[in-house]
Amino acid sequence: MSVLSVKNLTFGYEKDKPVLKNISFQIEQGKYIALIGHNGSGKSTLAKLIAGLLELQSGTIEVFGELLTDKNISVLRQKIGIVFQNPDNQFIGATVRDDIAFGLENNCVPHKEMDAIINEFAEKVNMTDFLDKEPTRLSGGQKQRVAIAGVLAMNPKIIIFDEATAMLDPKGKKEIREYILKMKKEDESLTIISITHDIEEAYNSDEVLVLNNGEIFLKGTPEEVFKDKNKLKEIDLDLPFLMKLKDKLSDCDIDVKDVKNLEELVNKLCQ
């Protein structure tokens, strides 16, 4: 089932200077999609259009078969959650508990039901012990986990991560990568769209869309996209570390083409 269909989408902030140029693609329910490309390629603009944060200019967006319009945008937006790049810009409450509760209050969830929902999603992101802490005292990775909990509490069908790891240190990036995979495993119906510069994250997705100068440059499974080294080199995109390592090992007649992560690789080499 297609949860998102984008057709002939063109958008620009200035007249005659399109940021997106006639983009079309579909996303199936339960898929984890990585959207990659350099700054200025149109990734974040596309995310904001899908989430209804920018007004369409040309083309169409369908969410669960419904055409996104001014009349139904508030209803369809409830099915989409978005986690932004800077977690500090997303905090509203004085404590982690207050922040997760914010969206629930806006949706008029009864107060007697809130505590159970807050506790459930704080536990999902391993932040139960921090519920009464001030968000400003958290690490970057912890802040993003709180932001994710707040989004999940709203029960969206699609979650967009808009450069959600860009401002994090390597430990924070790893935490969020691992949590995205955990979310996907726990709820197979949840559709995840991650706009990212993190090639390692993209390698773990179900499908990769590569944007360049406002157009879809490549799309397919990570294996299909990243095997096209020459095309990626044209736009100065690198290969995932694991893929480069596998290529080097292949040159040494060590067959690891089916290995998906470093742990599997270590196990294979130790056999």
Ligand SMILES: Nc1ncnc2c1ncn2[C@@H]1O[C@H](COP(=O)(O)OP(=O)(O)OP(=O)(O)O)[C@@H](O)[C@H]1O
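For clarity, every value in this text was computed on a predicted model and none was experimentally measured. Positions refer to the first chain, counted from 1. Think of the rigid core as the biggest set of C-alphas that the two forms share within 1.5 Å after superposition. Compared with the form predicted in complex with the named molecule:
Once you line up the core between the two forms, the Cα of residue 59 stays within less than 2 Å of where it was.
Put the two forms on the same core and the Cα of residue 30 is off by less than 2 Å between the two forms.
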Contents of the next structure:
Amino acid sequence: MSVLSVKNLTFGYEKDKPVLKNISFQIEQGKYIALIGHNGSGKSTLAKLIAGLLELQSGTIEVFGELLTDKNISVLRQKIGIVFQNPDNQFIGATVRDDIAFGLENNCVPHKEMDAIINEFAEKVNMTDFLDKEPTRLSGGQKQRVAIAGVLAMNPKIIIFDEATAMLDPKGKKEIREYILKMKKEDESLTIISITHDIEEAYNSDEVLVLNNGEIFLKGTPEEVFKDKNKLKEIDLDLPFLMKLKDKLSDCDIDVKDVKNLEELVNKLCQ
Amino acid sequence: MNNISIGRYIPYNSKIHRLDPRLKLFSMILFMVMIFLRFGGAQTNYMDFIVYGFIAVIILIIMAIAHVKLSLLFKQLKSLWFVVLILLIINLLMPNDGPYFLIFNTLKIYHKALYDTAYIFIRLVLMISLTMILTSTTTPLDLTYAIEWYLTPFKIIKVPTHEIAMTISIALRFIPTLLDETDRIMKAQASRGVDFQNGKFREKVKAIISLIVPLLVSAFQRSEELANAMEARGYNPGAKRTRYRILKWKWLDTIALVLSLSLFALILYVSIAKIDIVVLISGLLG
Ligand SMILES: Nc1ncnc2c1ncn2[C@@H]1O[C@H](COP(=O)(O)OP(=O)(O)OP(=O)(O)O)[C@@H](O)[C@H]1O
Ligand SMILES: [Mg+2]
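Structure of the form predicted in complex with the named molecule (previous: the form predicted alone):
What follows is the entire complex, opening with the chain shown before.
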């Protein structure tokens, strides 16, 4: 079932300067989508349109088969969560507890149920010990974990990560990646759209969407997208490490065409 | 940037910490009013000091219960000596009459000048201690809720009390973040050769501008992202929402309210009836 269907979407912040040009695509439920593309290619703009934070100009967006309009925006928005890049600018509450509660308050969750929900989702991202801490006393990675808990607590069906790990150090990045994979495992039906500059992450996703200059440049499974290396070179996108390695090896006449991951490659080479 | 301890919440689980913020705010206002009353007759001035001493003792007791350290108060008072000096000079220069003593046989020091300075100084110290007790035992957020509660009657005349409270709490939430940022920008500009300490007036203005402009740009950027984050999580200013933090009035609050009201009544009576303890006691002794 397609949870998200975008048709002929065109959008610009200023007149005659479209940032997105006639974009159409569909996303199936339970998929992990990587959205890649250069700075300024319109990825965040697309994310904001999907999350209903920007007003549609032309084209349509369907969420769970329902057309996104001014009227149902607040209902459909409950199905879509978004985690932004800057850990500081999405921390709204005075403490971790209050921040997770913020979304619950907006969704009119009864007061009595809030504490249980807050504890449940703080536990999921390992922030139970920090529930009463203020944001200034948390690291960037911890703040992003809180942001994830805050979004998860609202029980969305689609979660968009807009470069959610871009401001973190390698350890923080890895941690957040693990939490995302964990929650994906816990709820198979959850659909994830990850906007990223990390080619390896894109390579490990279910589907890749390459945006260039506001247009969909390529889309498909990672194998399909990264197979087309000349086309990717056209827009200066990097290739995943495995692909590069395979290329070099085939240049040396070593046949590694059908290996899928690094492990298989190592095994093959050791034979 | 790091020594902003004035008005900071100090986590502790004392009885005072646990009191309802509405009560604490109300009591503080009562105390402030008490401090601004005048006591005793026009001729005697010791009654003011006796009553202030009495209030000071009560404040000290509250501080002890709240585990607010005296050293914290002294730290804040340290910056006050300059104010006292100016007060003293102004009072000394004021035309006065009444008893005085001479120094160097020329300078007339009126008793009243010293008395007025001491009077204002004591008031200041009392007010600072009161605000310090309030802010160090109440989280800014709780204070915001208390203010929102007091503003509720104004909802009738369409004052957006909830939005005001939300704005204040977000401002409070972002003060430390913006201070950090100020620090960072200052360091960045200093490394580019901007001197914030020395230099002529013109250079100082330039330095300040080099701080303010990036700070404002980033604040606007932040506010836009924050608005997006709030909206994405379903915030809608006009819409109905439930609340996570609910103020709960407890027995202890009632007791504290009765105590502060009685104290207020007592002090008010002493002030209005112009009661003079010395006269009272000597009368009692026969
Ligand atoms: N609020 C705005 N007002 C005007 N123009 C904007 C605004 N936000 C983005 N733009 C412009 O729209 C274009 C696309 O921006 P967008 O943020 O969607 O890119 P992006 O792909 O997310 O880039 P990045 O990888 O840097 O995050 C850019 O040229 C940008 O300058
Ligand atoms: Mg972006």
